[in-house]
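Taking the form predicted on its own, here's one chain by itself in structure tokens.
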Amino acid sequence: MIEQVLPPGVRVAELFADPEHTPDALFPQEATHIAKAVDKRRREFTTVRVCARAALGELGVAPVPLLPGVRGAPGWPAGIVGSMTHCDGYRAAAVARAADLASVGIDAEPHATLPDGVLGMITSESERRHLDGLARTAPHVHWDRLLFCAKEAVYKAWSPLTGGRWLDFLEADVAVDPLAGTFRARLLVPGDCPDGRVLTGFDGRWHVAGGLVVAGITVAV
């Protein structure tokens, strides 16, 4: 599923259900981090790390603890960039070598209308007009959820590049191409990065299938 929105060089792993985890599914540090969480959170946390280690294995990277860092972002091994996502019925991870890509951002969501009140909190008036036009063109797609998914991918691509800076939903203006399966996110705040890079926006891809919507962004070195 997630490979539909990422270039071939990115290694991915995904699961559509939580397997029966053995006690060694997590490293001790990970188990300690999640020890007090509710069962749903523990299952998400564990399965998405099973996916991440499988994806890392395709790059020849040995299993290591993947602990949450700034704002919950996963801490990847040196020389690796990546992203994780999970929602009901889906867990996935995508990784690449930092020599090949500067950042990866992925997100998955149920393909369903956003809960009441959410759309107004995450979109501008112009984005809502854009969504209205998309709905007239293809009413079978839940464009509000797709836009949310794209903005989540934007944040996950932005955060590691900017040293963990926060990016609000309203600080990126997203336009979706319904035919090409792509989107463009224009940043509305300064995108200065510690390495001297200046971000102005992101280009990504989206895909809808099997009751899910996924979005992916990769940033060149």
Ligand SMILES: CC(C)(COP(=O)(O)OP(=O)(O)OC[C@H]1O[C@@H](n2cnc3c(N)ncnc32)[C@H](O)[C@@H]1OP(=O)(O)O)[C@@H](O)C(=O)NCCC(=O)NCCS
Contents of the next structure:
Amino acid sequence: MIEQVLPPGVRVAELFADPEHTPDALFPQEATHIAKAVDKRRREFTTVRVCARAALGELGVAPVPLLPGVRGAPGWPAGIVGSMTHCDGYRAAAVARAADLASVGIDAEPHATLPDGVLGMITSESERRHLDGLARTAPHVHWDRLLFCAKEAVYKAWSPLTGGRWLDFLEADVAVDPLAGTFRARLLVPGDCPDGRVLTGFDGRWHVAGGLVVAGITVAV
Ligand SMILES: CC(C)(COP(=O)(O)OP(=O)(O)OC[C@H]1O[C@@H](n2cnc3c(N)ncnc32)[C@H](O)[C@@H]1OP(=O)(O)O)[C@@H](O)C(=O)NCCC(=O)NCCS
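Return one more block: the form predicted together with this ligand, after the form predicted on its own shown previously.
Below: every chain and molecule of the assembly, starting with the one above.
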């Protein structure tokens, strides 16, 4: 599923259920990090790391601990960029060599209307007008959830590039192309990065299938 929204060079792994994890599924540092979490959180944390290590393996990278770092962004091994996501019934990881891509952001959500009150907090008036137009074209898609999913993928791509700067939902304007399966997020705040790069926006892809919506973004080096 997630490969639908990423270019072929990105290595991915996904699972639609949590396997029975053996005690060595996590490195000791990871197990310590998640020890006090509730069972649901421990299972998603573990399964997505199993996915991430499988995807890393495809790049020839040996299993390593993947601990949350700055603002929760995963600490990838040197020379690797990537992203992880989990929601009910889905866990996925995507990785690439930093020589090939500067950043990756993925997000998955249940394909259902957002809970009451959320849309108003995460969209501008013009984005809501855009959503109304999309709903008239293709009423079977939950465009509100898709926009949310795209924005979370934006944040995951943005965060490592900016050294962990916060980006509010209202600080990017997202436009979805319903036919091409793409979206563009235009940044409404300066996108200066520590490496001198200046971000102005992100281009991504979206896909809806099997009760899920996924979004993926890659940023060129
Ligand atoms: C961080 C956030 C995007 C995670 O999204 P989510 O739908 O809640 O959860 P997901 O399961 O899809 O993703 C969780 C994973 O994201 C990754 N993640 C967390 N913080 C991250 C960050 N700052 N940068 C990159 N990846 C991050 C982690 O791998 C995490 O899994 P883990 O804790 O098991 O390692 C979300 O909780 C959040 O804080 N959003 C507010 C910021 C935002 O989205 N702004 C919109 C800008 S337009």
